[in-house]
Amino acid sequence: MPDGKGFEAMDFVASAGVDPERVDAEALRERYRAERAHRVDTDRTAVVELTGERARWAADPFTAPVPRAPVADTVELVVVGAGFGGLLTAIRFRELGFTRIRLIDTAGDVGGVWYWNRYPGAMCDVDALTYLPRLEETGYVPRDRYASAGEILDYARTLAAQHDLTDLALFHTTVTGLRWDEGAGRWMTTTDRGDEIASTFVMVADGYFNRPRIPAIPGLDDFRGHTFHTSRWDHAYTGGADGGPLTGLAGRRVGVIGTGATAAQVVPPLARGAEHLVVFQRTPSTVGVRANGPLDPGVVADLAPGWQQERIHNFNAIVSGRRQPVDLVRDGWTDYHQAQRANLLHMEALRARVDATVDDPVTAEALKPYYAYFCTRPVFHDEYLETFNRPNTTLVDTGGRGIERLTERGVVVGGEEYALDCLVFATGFEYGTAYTRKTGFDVVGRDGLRLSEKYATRFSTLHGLMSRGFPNLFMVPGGNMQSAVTLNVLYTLDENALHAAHVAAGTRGRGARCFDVDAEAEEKWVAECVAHARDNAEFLESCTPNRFNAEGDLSRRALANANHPLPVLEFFDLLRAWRDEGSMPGLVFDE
């Protein structure tokens, strides 16, 4: 089995130089509390609508649309999405028997988020072996250890030809309303392309990660140099579309918004292709070891059939607090929880990677997060902090209020301007916004109820998946609500696609019309997740603000829109046991 014999940190306090005699935790904890309260901002949570001028932010610049006709038939499955959600659930229902499957999607092609996320630098921060789905079934042995965007692209595009899914494929394509007929039985889908399908089931996978997030800063339209979002990213202004330097930005002034994991993989290429580079810091990510490497191609020619599951809940396991008689991945991941160690301790360790990193003690100390870890999602690089010392790189250190204004110029921060010719926004995707915004268009099921309507105040699911008054209707929900949460989401997207596959064979086996959630079991799945919440309210409140914990203010928060309780194993063991019992619990059926 791989053990990742490359990671170098495992352990990684005493490595560090850290000496847990000498940590004041309580000085520790009053820094984390004065940190958080100067960055409570509610306006971070303002939508920025990329229509009109803006709407070059959400723009596919990689492929053109091609012109066709409205497409009007019946299938047995839509697929709203076609990234690695979309992928798994067409490959899922594939293997049970059902053959007629469209993927629908506003990209040009299968991928998803990585079919969107190009910029230099990008890859996957969860070991290779462990995030690509079904290594055993392809045999793709994956070139690195963690995987890079264009790899994982070209991933997606090979499990989309081995199961023809692509041929009935709409790209470039926005699904603009969702109607059940109850006097058909089925789903009527709708497009901007004039598109009408029916459909015995639907699963709406668009994605966690599916709309660009702009911030709202004052001056937002005010300035005149050249802007792009990372996902949107603009090779024909920048150069390296090959993998190559970024030669386009000789000469030029650039500047990022944005320190998190997008921006730790985007800046060191920046800082080598521009003239001279400034990243505007919010708040400073925890940046841990990565140890990338490429993979012996031979990697898993002797291992048991079964390896990739192995590996997989193992990771799973310890990531999820369970410790293990062996770590089969040994990353940051997996070191951190294995050793069970003290957060206090482990953020003092990152610190203390930065003071022995930067070179400059103030940019040293503008870098350091005083937050507890797993606050945010934390981050792996092994260039970024040191590109910090290069003589081209400034970093400009907001305080934790961001920037104040955009000028024709370039930003202003604490009242200096900081002039530019490119601005980069690396700041992520909307999350936790309306699902109906998330998925771009309103669902109307049973006697006109609209899921707008329905999630208005909360969630309300069976399994996170199926909601009542929407038969025939799977929904992975943004940010795994009442579902499981893990840190490989490919794991948790497989497994919601084997569920619901499962329940759609059951009903067709059954000889049912549809299936629909019993009102009961909805209410008591949604208690059970609204129990966890509370018991998660005391940690998130004391992040620091960011998208995790609604920027600091939880009052905004629904409880309900929280994940199950149990360990990601743990749950779908518990959706598992489910199928097996045999009579789906829960459900009603229309026979």
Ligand code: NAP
Given for the second form:
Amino acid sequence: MPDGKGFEAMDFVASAGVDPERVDAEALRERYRAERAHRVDTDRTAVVELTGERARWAADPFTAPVPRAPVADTVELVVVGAGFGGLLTAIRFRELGFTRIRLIDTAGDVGGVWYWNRYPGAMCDVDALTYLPRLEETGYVPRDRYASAGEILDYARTLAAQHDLTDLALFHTTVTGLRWDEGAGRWMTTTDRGDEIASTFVMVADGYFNRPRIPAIPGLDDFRGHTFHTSRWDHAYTGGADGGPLTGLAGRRVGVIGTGATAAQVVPPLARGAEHLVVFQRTPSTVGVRANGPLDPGVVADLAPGWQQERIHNFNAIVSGRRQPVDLVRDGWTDYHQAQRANLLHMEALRARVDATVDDPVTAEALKPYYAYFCTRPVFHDEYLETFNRPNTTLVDTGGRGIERLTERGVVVGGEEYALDCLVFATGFEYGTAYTRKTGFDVVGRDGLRLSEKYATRFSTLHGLMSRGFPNLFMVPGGNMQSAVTLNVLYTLDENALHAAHVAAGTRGRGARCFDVDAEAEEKWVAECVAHARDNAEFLESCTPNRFNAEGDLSRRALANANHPLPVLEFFDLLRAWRDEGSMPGLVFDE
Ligand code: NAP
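Switching conditions: you have the form predicted on its own, so give me the form predicted in complex with this ligand.
Zooming out: every chain and molecule, the one shown earlier first.
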């Protein structure tokens, strides 16, 4: 099946041997309710601060900082974050005539999540021809249908080089504050390297998944073995920096906590390298068919100009529920939506896939997810489930409770201690915490207004991107920030970058020193999000706890902290129409 040419299992339910007539829907729903019920009473939100000894879990293992003198100068745009969000912002601003642009990043290079996530097996789940931006401009043809993390990082470097974006970039530099100077009509950005950079505009594009999440597990610091987070992979310990086998793990017992999208990718290479691998599971993922394989180098040669935008639109239309005459991507994401398959049957097929793949019936049962499809982020992999057939791999299911504690020797679950030499945290990233905790710095706008105070109880934006009291500032929206969301995050990053660049160019074009958001327009935008904030609540409340449903308790989240109600393509059509209208309604300008 995985021939790399396309998704062949179009009738996934039938091919998995599921007979719709024999599915007991009510029994399954009852099982779903039970799986949720015994998870919601555990505290799933406690994380530890990565300071002191624990700072090692966030440190950069990839490149050493280079000493340099502090920078003090004035540019047109400061971009906080040099991942794809930052790069696309810089490119869009350049296209509208802004030249002096400084990217600032804690990392040692461009790439953002792809700089950090270099764990073995890391790749992108969105097909490369859709995911990698501006392929028609760079002329790059991805090697495989789904690109590896290394290929994506190289591509980010290619984009940065082609647009000369790194000449002013400051790497291994963490922003410590942003302050609006009303007199000068500028932002002042300060950093941990002593820099003071004035700029007319600022974009904060620091990513959704920028803080590694280490859960507050009792005994966390007692474990004497080696530990690291998947986004700070220790190749010096494991080997395999060149993409080869993890020779450093020979003879070692390795544990991995987590079974999400990252774990699914890292478990197979870990099992190949370690003497023994123990996978600690709290919630099983839905693991669909990946079907990766090489792309024909001539795959795009005969396509008409504009093919990538067409593909991106086709993908985003389908995954936001709009059936299309043709499915250009034909993979596990689009197949589910395009076939408009019943959620329950799809889940039955995924569970049948576990039975068909995993030999040991007890392990297979534990790996079956009992919740609705899209409660958690779907995963696609053709080796993850298979790995549990290896004699050197053990699944330890924690029955939804998480691991009990760490000891000097290893991990305890159900009163049993699993001795380990090394423990890998595939525990994801902080999500849904306060905005200025995510950024790591506060933003001080007009009249001393602090963003931490303004956003203390709820987000408040226009277009999910700008906020009153913070002139000439853009913030790339993360989840629930009153903007549109889609699986294809880079599409939203690029559209937001384009929108910000137009607002900045429009401000300059009017001869204004700054824009700010009109109070009424902002309230109206927030009200639209609030009005629809509970549209999806019934579904989310039926799900096992996870980051999409505020770990099982939606009341933890303010109503305004929601996505915009429009589907992604319609949302960006709305912004495009707003730009085309020309008068920039909802913004006020200081001459
Ligand atoms: P994640 O989805 O947050 O998964 C974290 C895992 O750790 C979950 O299995 C979680 O269990 C488990 N966990 C957390 N605390 C635990 C505890 N105390 N005891 C036991 N288990 C614990 O993180 P991720 O897999 O790194 O993925 C993060 C995001 O990155 C994804 O949602 C995705 O958007 C992105 N990603 C994308 C790709 C791609 O292909 N484009 C690849 C990898 C990641 P529960 O499920 O019970 O919470």
